[in-house]
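We begin with a single chain expressed as structure tokens, specifically the form predicted on its own.
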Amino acid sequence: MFSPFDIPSGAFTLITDELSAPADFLLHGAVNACLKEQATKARVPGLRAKPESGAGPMVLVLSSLVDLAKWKAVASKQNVNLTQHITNGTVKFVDVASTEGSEMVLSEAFNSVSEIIRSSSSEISERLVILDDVSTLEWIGFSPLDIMRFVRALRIACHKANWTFIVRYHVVTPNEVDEQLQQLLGICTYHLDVRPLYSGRSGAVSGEIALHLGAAARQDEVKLIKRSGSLQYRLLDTGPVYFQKGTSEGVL
């Protein structure tokens, strides 16, 4: 699902951003990738993974600010029509901010969410969640009490159901961590960091991309990016390409 990243199902991963590196291009490879790979194994004979009418949503992606457009148009690109999957019901976006500063929103989405959840088929090998994202829900209202507290209810809903959940966090002020970022650490399992390159702006490198064990990983399931051996990427209309810190090429 995190291609070229060899992260799990099921896992909670949490990613960074900063303003000149949005992460946006992660969250959308994802999700279509989790669908992608569902319409694969539904063309498998023998395998009963093709989502069934009323099997309910394979992603749900809960956003203060949606923008549907450029999720359809990034979509696209990457040939998957997102206009069907939301018309058939098995891509569900969730505003769990439609009025502001109000607890009983948050208590409410997640309601609603883990119902769907609860409900779901089984047969559904690959299913997602996306909190995008953490840093919006306060910047509008929300505390960081009730965020934390609602983050922590969907991880351990996404984890008894085995549902992978992703949440991104905008980092502000670069190499600082916030109480709220210290306390997401502390919960996932596994960390991309994506950041800009400080050594200043290329035309050929958009970012930098380290994975990072989150402290709630019983071990070290997958290959770890340092930060000093971090991978570079460069995004094109077609998606992401990456390569090893130092080259230009596409390696990955």
Second form
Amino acid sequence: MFSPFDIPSGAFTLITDELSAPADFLLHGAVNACLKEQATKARVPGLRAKPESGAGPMVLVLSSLVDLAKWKAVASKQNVNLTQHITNGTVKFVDVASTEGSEMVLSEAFNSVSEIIRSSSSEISERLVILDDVSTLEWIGFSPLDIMRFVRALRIACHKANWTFIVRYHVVTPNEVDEQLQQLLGICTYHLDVRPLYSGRSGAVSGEIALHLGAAARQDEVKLIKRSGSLQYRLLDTGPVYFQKGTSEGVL
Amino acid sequence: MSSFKRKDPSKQSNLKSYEGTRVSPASSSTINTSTGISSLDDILGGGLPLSCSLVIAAPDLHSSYGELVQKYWVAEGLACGHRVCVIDDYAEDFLRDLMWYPKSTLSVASEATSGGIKEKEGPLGSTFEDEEDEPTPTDRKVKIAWRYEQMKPFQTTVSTPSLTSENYCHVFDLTSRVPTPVVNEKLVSGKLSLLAPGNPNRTGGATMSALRQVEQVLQEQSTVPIRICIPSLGSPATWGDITPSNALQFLHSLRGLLRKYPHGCASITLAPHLSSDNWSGSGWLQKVGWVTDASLTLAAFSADPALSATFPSHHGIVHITALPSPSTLVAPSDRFSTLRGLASSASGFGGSGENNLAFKCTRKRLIFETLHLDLDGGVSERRTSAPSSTAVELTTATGTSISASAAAKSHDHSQGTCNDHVSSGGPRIDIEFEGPAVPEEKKAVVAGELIAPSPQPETRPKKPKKKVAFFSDRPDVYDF
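The form predicted together with the partner chain, contrasted with the form predicted on its own above:
Okay, now the whole complex, with that chain kicking things off.
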């Protein structure tokens, strides 16, 4: 699902990032890759035909701020026509932070999302739910307990239907692990950690990524990337270019 | 079917083109508005894009640079013809202090036709710089080594746009105030509105009511860009007691509103106590950076004498927390900002880091510049205190070397004391004069870049030696 990390589908991946190295590109990449893969499968004769409408969305993006213009603009740079997918119902954006009245609870959002997951047909195997992002929900006033319950419930719903679940978390204090992050680390299967370079911003390298096993992982079927040997990337408008730390293949 | 789609030129520019805006060089779907300060526009990657919010944190209690940036924002909005909304209980006082065009422009503009202005005055912007920042060409009679003759003078900031160019980033003068008739006319025509948040006593009440009013304004019309200005978010007088959660929710919801009505943009300055990173635990400014599109901190030196002595020609350091990228993965500023310097380093081999940035407020304007440290040990460390007989020669040599090396960083020697005390952060030098003839010559050389050199008395009384913060006890390494 995630190239170049071979994270299997159906897993729960936690992505942590910092303000100087945001992980937007990973989320955009995951969505676009999922849509492209489906489009490729639909074109190959012999494989199952394109799913009819009513089979439910392939990609669900739950966001505290739905910025459609940016999603569409970035997708078009990667040759994905997001507008068409939204019209088809293949991609659905849900705003979880909008609250009716003064109550800030996530139960309504969860009900609608779980309904979508449950009612989707199991024809398509590669389905994706992205929750972007957990930390903003806490900052704008949702209770941490409510948020954790939401995440856990979503995780179970996705696991039952074999949907891939990705959650993003912003780290604001790089050297401390706060309670919410601890809880998230305790339930995730994989943890993708995006960090800026220790020496500050650079023109050639935008940041580095490490892949760790989460507490819920069973065995290491996936090649991990340690922090010391992390994969560095340089962000371009068309997406990231990855290279091994200390080398400059294809970048410089 | 191929996945290549031919770009339909008719669909290409379906964006509304607003007056006083520019299309971003990074993406044709992003429209930039100017903040009124050309160097800040450069840092942001061409300007603040529509549908984005900018937050300035100004943690210093003794200065108001954050508010100054907001004044530029409003003045630029008025000059471009945008709709401007100021949200503050004391908005009228704020407006009274707005800067405006330089007086000379106004007098010329009133007599010349629009076409005639172009030929008459030329770029007035560069004259500002000439007056204050660079020595006039007549002083540069010093012969520079031949290999450096072709080099451009060292530049630390972007040039001001000329007055006659498009309706973007107008040149304002801090010494002139906006005329009251202009403000009144804008208020009456609806181009300028003052909103008061109200309800400061109820916790969170002020922010909710402000959001409602902003939404009303954004819903009204979409033919002209709307600039929202909040000069001091969190100030107790206007906003009451604001909790971190309120503030973040406000900024988050404001960003949501701006995305919903993409012809609006907002510029907010946080009150000083909200601008420190430790408000509500650590990581506060990072959180602010996440819930807004662009976030800068202007950390002034006023409270820290050691820093003001190290960087005597600047008034504070700029920290960039977040930069706007409304439709691209990479912020346009990374590719197009001259001041930050990332673009030039990325294209070559390897990448150096970005430049340090600082700001200074001269008599006429606010400038953001690159910040460079002195040569190792400081330029002045190599000089020794001269015997009085050679006062003139040494002064000439040091005078020109000062202006050459510090043309970029220091144009504003300490007022009135430059004649017997030359220092730029290193150990001080005392140069004493022999007679009344000397000050004239020295004045011409050293004070060539000053606008109004202070008048010299005929005989100077002996002044006690001045001590600056930096004082090296060790003997100078380069004691010749």
